[in-house]
Structure formats: C-alpha cells, structure tokens
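Quick heads-up: it's one chain on its own, the form predicted alone, in structure tokens.
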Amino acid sequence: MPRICVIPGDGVGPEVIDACLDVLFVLDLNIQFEKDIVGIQEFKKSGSYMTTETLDSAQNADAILFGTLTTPSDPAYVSPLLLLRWNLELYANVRPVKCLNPEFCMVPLDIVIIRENTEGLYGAVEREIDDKIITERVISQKACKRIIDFAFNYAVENNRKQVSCIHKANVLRASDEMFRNMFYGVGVNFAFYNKIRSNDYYVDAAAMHLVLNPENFDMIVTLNLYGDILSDEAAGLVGGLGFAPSANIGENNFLFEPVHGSAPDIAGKGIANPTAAILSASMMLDHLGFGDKADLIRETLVDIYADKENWTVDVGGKCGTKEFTSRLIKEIENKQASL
C-alpha cells in the first residue's frame, strides 16, 4: 500500500489540501495518508519550521502531497519546501498549464513547463561589498543535462511533439549558452528517433509569445528562475494560480503541490480555489499507477467548469472551497456509479 506524506502547510494550504483529500477518499484508493506539520504552526510548537522527523517521514514516503507556506519575517528562516527540494534532490519541477474553460482563459494554453529545481538563483550565495550586493548563481553541466534529458523523455512518454529551450544566452553567454548547447546536443537524438522538434527562445521573447502566439509552445524546458516566472504568467492566462498544479520529481522522491502561495489575505474565508491542489493530486495518482482515477478527476473538472454555476470565486463565480469540492465529488460519484 503506497504511503503518502501529507503536509498542508500554512494559510490556505490546509483548506485546499483537505478539499483534495475529500476528493481522493471517494475514489476508493488503496492508499495510506499520514499528515505532518511544517511551517509557522510547527515553529510555534517546536521552534523549528520543519523537524528532522518530518523530513524523514517525507523521505520514506511513496509521495508527498504538499500545501502552501507563508514566509515569516525571520532572518533565520529557511523554507521547508526548499529544504525538501534540496535534501530529496527533487530536480525536476513539472508544471502543466491547461485551459479548463475558454470563457475565463485569456489564451487557450495546453503546455508543460519543465523547470530545473535545484540550482540557479534559488540556491545563490549573496555577499555584500561596500555598497554593493553580489549574487552568485551556479549552473552545472550535470543539472543541465539531467533536466534536458528529463524534458525530452517526458515528451516521449506524454506524446508531446516539441520542446522549447528558454534561456538568456545573449546576456549570460557562458552559463545560459552552455544550457542551450546541451539542449540541442540532446535534442538531435530525439528528433531522429522520436520525431520531437526542438527550438529555443530568449526568456523575454518567450514571455511575449506565450500571450501573442501560444500555439508556438508545446513543452518548455528552462532554468530555475525563468521557469518560476513563466509558469506564473502561463497560469494567469488560464484563470490564475488556482488552476496551476505541479510535481517535484527526483530519482527516489516525489512531491506534488499547487503552484500558488499561502494567500494569507483569504485564509480562513473559505473561498480558496482547490483546483490546483486537486490537479496536483491527479499528477500524484498518475505517478502511483492510478492513471484511470487521475483521468476521471481531470475530466470531471472540465465538466464542472463548463457550468458557470460551479465557477470558483477567483474566476468570477460564487462557489467557495467546500461547495465547489462537494459538487465535484457528487459528479465523480455519479460517473463512478455509471461505470
């Protein structure tokens, strides 16, 4: 029986993860769920934002279902999410972005953004010299090759036909040029054997084309910071971060989480959109071998959003977290009964 380490986190995290678990429970899955606490709640309890016991629990789980975190004004704070990414070597951040209803999407996107997850500016060292701050980032051949291989293999496994490399090699002529050159070096074999096309864009041009020419993209592979920014832009084009799921993939560990933050301004109000968390759980089910259940969730979400009466608050609807979840569950149960 797979064991899932459930970490709701802060802010709206517990609300959307509870909704997510309610959906998973009606699917009659042979899965064991165990909750752990990180973030501000854990700090108040133990003085640590994440204990070694929680890290061990996450490391030994078959998957981690993660909520959201609030970043406190504590100079000693280190994000538990970043600690998990680094300690568990969750090197690939997979962010699918798909329009569920053209009526609230600005652009009819259906793309997957693959983001390198362990290096770049998120692991940068900053130092102060006189009146200057110097930031040093690391981009290694190993990490570049690993994420590029992952992206092309993902394309093969998911019937994607093109991978676009996003970089800023015209300015960062050593690191980003290395990334681009390695991309085309790998892409040659996949073009020959798998008929997958390769192309590349500067990151600023890619941001523009996502809006003006979304048909240019099928999959994107990119470095850490660029992937974070572009995936938020892409989410905004299909209704907002409430529709943006993600997976953090390593060799032995796997973490699934909504892209959005803890949204403290709406926490406790019951209006957070649980869709991103539910879609993240669908990605988790794919990973665990329950692809039919994952497809059922995704198909039912499309059906639910086809009716404006079911729209969530963030796209102009009236459904709060619990009401939307109950309507989704009812529709899933109806579909299961008819099978």
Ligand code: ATP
The other form holds:
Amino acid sequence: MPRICVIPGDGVGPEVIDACLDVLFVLDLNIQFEKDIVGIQEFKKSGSYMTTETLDSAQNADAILFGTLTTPSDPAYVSPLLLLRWNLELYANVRPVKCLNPEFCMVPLDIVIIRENTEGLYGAVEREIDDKIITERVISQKACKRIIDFAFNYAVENNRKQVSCIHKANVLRASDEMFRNMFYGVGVNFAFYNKIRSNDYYVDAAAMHLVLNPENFDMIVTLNLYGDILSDEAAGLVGGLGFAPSANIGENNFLFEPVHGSAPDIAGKGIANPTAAILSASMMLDHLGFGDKADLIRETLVDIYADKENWTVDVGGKCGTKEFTSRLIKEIENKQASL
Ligand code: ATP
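Instead of the form predicted alone shown above, give the structure for the form predicted in complex with the named molecule, please.
Starting with the chain above, the whole complex follows.
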C-alpha cells in the first residue's frame, strides 16, 4: 500500500490539505496517510524547522502531499520546502496551467511549465562587499541537461507537441546561452523521432506573449526564477493562484503542492480556494497509478465550476473552502454511483 507523507504547513496550508484529504477519502483508495508537522509554529516551539524524523518520513514515503509555508525574515530559519527540494533532489517542478472555465480566465491557456528546481538564485548565497551585495546564481550543465531531457520526455508521454525554452541569453551570454544551446541540442532528436517542435523566447517577450498570444505556447522549459514568475503570471490568466497545482519530481522522491504560498491575508477565514491543492493531489494520484481517479476529480472540477453557484470567493463566488469541498465531494459521489 503506498504511504503518503502529508505536510500541511502554515497559513492556508492546513485548510486546503484538509480539503484534499476529504476528497481523497471518498475515492476509497488503498493509500496510507501520515501527517508530519513542519512550519513556523513548530520552529517557534522547538527551534527546529525540520526534524530528521520528518525528513526521513518524507524521504521514505511514496509521495509527499505538501501544503504551504510562511517564510519569516529570521535568518536562522531555512524553508523546509527548499530543504526538501535540495535534500531529495526534486529537480523538476511541473506546473500545469489550465483554464477550468472561460468565464474567469483571461485567456484560454492549457500549458505546462517545467521549472528547474535546484539552482539559479534559490541557493540565496549573498555576500556584501563595500556598498555591493553579490548574489550567486549557479547554472550547471548537469542541471540544464536533466531538466531539458525531463521536459521533452514529459512532452512525449503527455502528447504535447511543442516545447519552448525561456531564457535571457541576450544579457546572460554564458549561463543562459548554454541553457539555450543545450535545449536545441536535445531538441533535435525529439523533433526527429517524436515530431516535437522546439523554439525559444527571451523571458520578457514570453511574459508578454503569454497574455497576447497564449496559443504560441504548449510547454515551457525554463530556469528557476523565470519559472517561478511565469507560472504565477500564467495562474493569474486562468483565475489566480487558487487554480495552480504543481509536482516536484526527483529520481526517487515526489512532492505535490499548490503553487501558491501560505496566503496570510486570508488564512483562518475559511475562504481559501482548495482547487490548486486538489489538482496537485490529482497529479499525485496520476503518479501513484490511480489515473482514472485523478481524471474523475479533474472532470468533476470542470463540471462544478460550470455552475456559478459553486464558485469560490477568489473568482467572485460565495463558496468557502468547506462548502466548495463538500459540493465537489457530493458530485464525485454521484458520478461514482452512476459508474
Ligand atoms: P509566498 O511568498 O509564500 O509565495 P505570498 O503571500 O507572496 O506568499 P501567496 O500566499 O501565494 O503569496 O498569495 C498571493 C495572493 O494570492 C494573496 O492575495 C492570496 O490571498 C492569494 N491566494 C493565494 N492562494 C490562494 C487560494 N488558495 N485561494 C484564494 N486566494 C489565494
């Protein structure tokens, strides 16, 4: 039986993860869930941002279902999410962005952003020299090759037709040019054997085209910071962060989490949209071999968003987290009963 390490985290994390667990429960899956506590409250209590027991539990699980974290300005605190990404080498961040209802989408996006997850500026190594602060940005050949291979293989497995490389090689002529060159080196074979097109954009132009010409994109592969920013932009185009799921993939470990943060402005109010977390749980079900159940969740989400009465607060509706989740569950149960 697969074992899932569940880490709700801070802010809206526990609210949206509870919603996920309620939905997973009605699917009657043979899965074991184990909750682990990390986050700011635990740090205040014990001084530890992640115990070795939690790290072991995450490392040995078949998948990790992760909520959200608040990152305090205290320099003694290291984000447990970044620790997991580094320690478990979760190198590929997969962020599908899909419009569930044209009424709250600005553009009809259906794209997948693949973000390099281990390098770039996220090492946060900074040093001060005189009046300057120098920030390290590491881009290695190994990580570029690994993420580009991953993106093209994902395209083949998921029947995608085009991968776009997003970079800033006109300014960063060593690092980003290397990334672009490696992309076309790998892309040649995929174009030949799998008919997958490849092209590239500067990141600033890509940000504009996402809004004006979304049909230009099918899949994007990009470096860490560009991927972080573009995926929030893309989420904004399909209703906001409440609709953006993600998977963090490594060789042996797999973590699923909503793209959004802990949303302190709405935490505890019962109005967080759990859709991003539920879609992340669906990606987890795909990974665990329960693709039919994952499809059932996704289809039911589209169905219930078709009725404005079911809309969540972030898209102008009245449903809070619990109300929305119970409506979704009811519809899933109806569908299961009619199968
Ligand atoms: P972080 O630094 O962790 O990314 P943040 O505060 O910068 O945190 P988010 O927490 O992602 O970013 O929130 C950005 C905005 O999106 C906030 O206004 C928040 O309320 C809103 N938001 C985020 N998640 C949700 C959600 N699930 N439902 C509704 N609104 C959300």
